[in-house]
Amino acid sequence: MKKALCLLLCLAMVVSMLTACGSSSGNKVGVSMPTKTLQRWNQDGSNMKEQLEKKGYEVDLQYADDDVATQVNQIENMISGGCKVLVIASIEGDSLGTVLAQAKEKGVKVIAYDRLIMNTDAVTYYATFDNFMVGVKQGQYIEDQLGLKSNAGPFNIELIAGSPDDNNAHIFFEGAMSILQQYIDNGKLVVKSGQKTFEQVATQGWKTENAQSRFEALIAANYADGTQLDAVMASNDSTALGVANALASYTGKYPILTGQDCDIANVKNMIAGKQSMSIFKDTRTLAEKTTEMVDAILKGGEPPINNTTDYDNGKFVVPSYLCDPVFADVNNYQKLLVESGYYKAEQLQ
């Protein structure tokens, strides 16, 4: 009996030691994602969890159902639960100051993930894509497809931006307008609805149904008489999907329609000719760089940083890593999305 007991105790010690080694000395990482309703956040969350676990970290992954109070509560639980680093894609960039002050007080480092967290000094780093360049590429696509550099025009265009409480939405729009505004000013592009400012074209919550409702009204008021709509600058795929749904009642030539994220439904629309392009932001790359940040923080190293000038959150300029976005369309989606292993071919059928 004593020998058996000793054997069991020895085995328990070995298991305990192996567990400690496998969890990077007990380091725990909290990953807070805004919602499961958009495909991309499911991918971001699963990519982060997979890559962190490969490095031996314990991961507390939570989705907040687009509810700020829920996200705050989840982050509080992550802090009290022993997380050493928090990776947070915020629902509203201005709503986390109080809970992140708790994190700072306890020495918990915070990485803002793809959405800059505003007006707090508790953010340590920011990992994202070059969001201004996302908008630039959308604007350039429209510029190229309509031949605006060669004095073609005038063309009718409408604009649809993202959620006003998301700092990135403003940056995407500014990037696109850095290309398109000159053509609006010189008359080559005409916004027939007259809705040109971010405030006029923003889409609360990035929700497809909000984009669809606005665009159905816009088409009825401005294009029901047969007026040609030549292009729609939509900041992301959920808004582009709303536009595509609204265009079911439009009888003219199908307009150029931009997007972002390469969601499955939108790639299918590209293949079917109902969306022209989408910005591809490989979330595997973003998760990889964010994991490198986490690993460096917890091991006392230097995280990867390539921008220390552009992302002021109202308190300070947050050291950032920017990944490069590229655009996908019907001509290159196969290589970018299928051959790279991002999607399986059958998912796009």
Contents of the next structure:
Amino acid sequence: MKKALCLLLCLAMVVSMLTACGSSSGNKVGVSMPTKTLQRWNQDGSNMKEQLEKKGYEVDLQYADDDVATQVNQIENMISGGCKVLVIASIEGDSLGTVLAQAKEKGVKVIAYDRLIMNTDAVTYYATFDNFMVGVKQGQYIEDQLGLKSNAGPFNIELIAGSPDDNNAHIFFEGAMSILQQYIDNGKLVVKSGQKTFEQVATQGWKTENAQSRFEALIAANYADGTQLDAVMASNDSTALGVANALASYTGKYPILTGQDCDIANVKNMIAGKQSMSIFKDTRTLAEKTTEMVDAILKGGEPPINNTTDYDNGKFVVPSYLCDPVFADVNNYQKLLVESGYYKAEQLQ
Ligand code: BGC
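Cool, the form predicted on its own is there; where's the form predicted in complex with beta-D-glucopyranose (BGC)?
Below is the entire complex, every chain and molecule, led by the chain shown above.
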């Protein structure tokens, strides 16, 4: 009798152990990406999925079609579906407070991915690139190319920044202006359109078509009479693409044009001489660091953190890891993007 009871108990234990192993709720991670329309987020999503799965996690990867309500809905499903950690690249940094309060209540940890999630204490860590440095590199490139330290100028420049609801957009712009503003102030750089503040030069949703229509109007109003446009500081590749499209109606010497992300269309434009540089943010490295954070949360251990001062989300300074952004142009893209295996050579043809 005792033996039978023992056997039954053992069996019950084995069954419960088996179900525990089979059930993934212990190690499920939700990855919420903003959109599939911009190339980089597809790469971010698949890198995250691949690297988390390699470490044995089950991954629920969702793209929100740049729609805040969809993203909130997907995050709610991740929470109710048993995810223990959420990795979120937000569409609007300010719109996730309510859903993340639910996450916090259930003990679900949140990593803000690439973009800081604002005004909530439910964020655990932030993994991103050094966003200020991205802008600084763009500004320095224009400074070098126009020789602003020694040349008197004046040179004509126009500015285009990212989406006002993305915290990064403000930081990129601040970084670029930390170099360029002095030259606007001393008259070496002239912004003929008069559009100089972040609010005036922002691009809702980072959309190429919004960038293009603003620049078409701006070129028609200021540069249609043969006035030379020397440089355009564009914060990223989707806006730079809009500028390049709009420049079809401009007949002067092609301006210096900055960007960020090394999207395929923009690398092609660099090769064709229609964009001067971009910033390479290796999303494989970002995924690696974020995966280490997930691991630290779920298995214990030290998360990679290298910044505890700069990223205040309105509630607290979020412990962050900043990856290094790298300068890319037509001279180094081969080594940086092709030889490193980021792209295949034929993707850039
Ligand atoms: C990212 C950029 C990207 C932009 C538009 C920003 O938050 O940091 O890499 O170009 O969003 O998607």
